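Only one chain is shown below, in structure tokens, and it's the form predicted alone.
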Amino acid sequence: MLYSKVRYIQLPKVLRRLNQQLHFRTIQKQSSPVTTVVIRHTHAGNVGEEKVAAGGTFQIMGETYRADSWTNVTPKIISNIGKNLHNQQHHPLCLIKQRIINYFYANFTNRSENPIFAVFDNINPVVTTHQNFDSLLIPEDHPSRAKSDTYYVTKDQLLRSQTSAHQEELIIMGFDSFLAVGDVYRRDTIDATHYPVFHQMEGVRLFSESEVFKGVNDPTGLTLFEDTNQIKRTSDKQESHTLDAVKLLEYDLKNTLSSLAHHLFGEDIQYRWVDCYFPFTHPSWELEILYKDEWLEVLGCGIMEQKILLNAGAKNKIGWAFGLGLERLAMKLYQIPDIRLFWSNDSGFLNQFKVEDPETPIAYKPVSIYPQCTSDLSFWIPKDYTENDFYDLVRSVGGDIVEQVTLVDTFLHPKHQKTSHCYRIIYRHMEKTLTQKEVNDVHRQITQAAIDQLKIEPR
């Protein structure tokens, strides 16, 4: 076996203290009046849609920001930032990750038998579109940096959308080998697999040329680099790169996670790779394990673009990176059905992952079924309309009672040639039934905050 069972392990004081100073670093912003924003509640418990207006301010996680044509993060979105649910202690979540951990700390070690991969788990998930996009290669006209994908907190500041918006920072810090874990933001849809907020954990590890062929037995003539002038890059390597260098990082890369999954779910577990593409990495792939007779995506991986390296300052070293998502695994991994029950503060779930070994397996058992309630509601849309915009509104609005909306008609009016849709709202509890007076008032303040905030004409 690759890995040996091991319990928590606790960070070096050097690593905590790392930690907090990239969660509490903040970006500089201009000194102005301010005009605060009072944030209303539209439904118990929840916050409502109402956003903040441009030259408002409102504040995250302590810090003050001044509200600009690009901000569209909502006070529902905000009011989970800072919870961290990967770092509370018996989370399923929280188990997932250190079950990560405990596997590369056991495998992955130096001379003196310490860990060589520093975690942070603690960033503040308030980046830069720099970090975010710029310092990742992604293009100017890549669909992610749209307002419909993406939470602006201002045009050059959002909340991240990947974990790997935080490669370039500790690669100039000096980090060759990092975890980096956190919450992440995106607009999607709604159903029991997405919710805007969710958990990543990116992996990068740099090489050296030594050590790349420390293995060979004659590593004479054998280099990380081509002349760039002469290659171009191909299906199997980027123009800077040789194919000897790349294929043994390839064989590292997989090896590596390939483990990993046997050690999430066992030796027996079926795994293949799929070429991909992302604009980090090249070659790319993605891991799929065979579970429960699906092929499920794991993770993406690749060898990094070059240009990242070089452009936080490390020329000589190549590397590799994935990213995988925690609730994925934790939901296929301990039998979770519905992503909102990792939100939830019912003693009946949490208790169920309240073990001192990460190890220790567990089938989430469901604590009680409540029925749903489905209500439909369909508007002729405005010129500018966007269906994550009327999404981020029935979250807010609706909270966590909202389990699914899905898009059931769409109608262009031959005469008028405006466009009508028709969405199937499914409401439910998940700790109690819900009347139908408590659906039909919920229904009626979605209604009014679509007419409100996004000029929708109801049918």
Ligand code: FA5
Second form
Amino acid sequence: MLYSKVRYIQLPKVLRRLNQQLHFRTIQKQSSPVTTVVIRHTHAGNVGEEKVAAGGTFQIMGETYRADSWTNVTPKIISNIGKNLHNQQHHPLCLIKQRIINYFYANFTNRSENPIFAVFDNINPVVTTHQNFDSLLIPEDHPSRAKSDTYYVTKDQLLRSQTSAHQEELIIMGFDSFLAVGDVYRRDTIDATHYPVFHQMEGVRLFSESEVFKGVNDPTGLTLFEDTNQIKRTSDKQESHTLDAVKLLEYDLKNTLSSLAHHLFGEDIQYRWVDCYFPFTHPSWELEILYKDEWLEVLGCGIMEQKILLNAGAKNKIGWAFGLGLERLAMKLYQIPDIRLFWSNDSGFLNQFKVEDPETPIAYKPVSIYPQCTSDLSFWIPKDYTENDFYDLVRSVGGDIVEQVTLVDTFLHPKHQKTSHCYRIIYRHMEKTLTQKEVNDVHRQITQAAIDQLKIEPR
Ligand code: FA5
Ligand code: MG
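Here we have the form predicted alone; I need the corresponding form predicted in complex with this ligand.
Below, the chain from earlier opens the complete complex, with every other chain and molecule after it.
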């Protein structure tokens, strides 16, 4: 069952005040209308041009912004905001998000067996430079702040380039364990594994002293913090942390994430840890998994910089954080060869992920590059008719050129008390463009077979 392990969490008071900005888990139906983005230029400029002209106004998620000299969001990029692929039911990014959440819900519970991780997946992607950079101790001259790397809405607001932008605010609100999922935007090159809009999940877990040392036989004398400020930062730890505490946290972090990799990919997954650098964690690592015989980086993580916790009012705790790329994991999990496919509206792609249980194994089969051809068939159904009989018949008569069959309409005739069904059949050949005549011929054969075998009555 969908969301078998997902439990909803009450919206605390402090969040209710912010509910414009922050919502708990929501799932959008695939068919629900996508937020319309209106780009209105009060000054010179066309919607099709590369960026919004300075002085012009434009809207993102219903909010109006006035472009300034920093604005470099393009209408094309803005058109992706609000699509929230990670919240669209049955989208592969939503399925993998649910699988990861299920893992955290099942494995991290409190004494009443309630999940300890709070989940946020609908936070507005427009954030301030404070959220995206300052709160994470990213230096003023860091390349990621440059206009060449980031999509600025205005001088002070931008499309978040990482879900880490929400660490500080969620800790300030009092959350010790949370997952924040969302679309992120970067002025990156486009290739099979890079796209300017992608989806990340942030994970943060804070620990008190007793939590860190609870597994230790005799914790006497063990502390989270050095009692002098003279201790230097080393490659293993920050100046204020004790090595004991950091080593236990490193073990917990790596164990949490490697168990997640096993949960997603099975026991045979090959992975490795690589040392790396982030301004907001130290020490820091990346997890790479073997994908098509090459190492693919799927997440960054580390021990949170203590200054972040201090600034957010959690100075007595220490914590770990990670940020993972949902697309990269989904590509490996579902064998999706190209990151661009996640944006496909093609039913041949999307229908492969229509499963009720997100844990269902799915191996993506490439969709034909040739166009689809659609034909409807309406008929009065006989007594003891079952839909599956019709689906089987269509598959056996139409063969591989039938990509999809859906019941699009049901009608009960008030006078005759007869029911009619209308089915939409999508035809597509894997190796060529079908002609209308070829489609009509097969469609006719299907209709005839349904009359003969199922005793339907065409309308
Ligand atoms: C970050 O974004 C850090 N905020 C992660 C982090 C969080 C580190 C918390 C420490 C603590 P990075 O830029 O490496 O790190 O991106 C994280 C993941 O996002 C990558 O491992 C990758 O899976 C994914 N990713 C990055 N760039 C792209 C892209 N252009 N297209 C698709 N996925 C990407
Ligand atoms: Mg990286």
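Between two forms, the rigid core is the largest collection of C-alphas that superpose within 1.5 Å. The structure displayed is predicted, hence computed values, not measured ones. Residue numbers count along the first chain shown, from 1.
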On a rigid core superposition, would residue 289 pass a 2 Å threshold for CA movement between the two forms? yes
Is residue 62 one of the residues whose C-alpha moves 2 Å or more between the two forms after the core fit? no
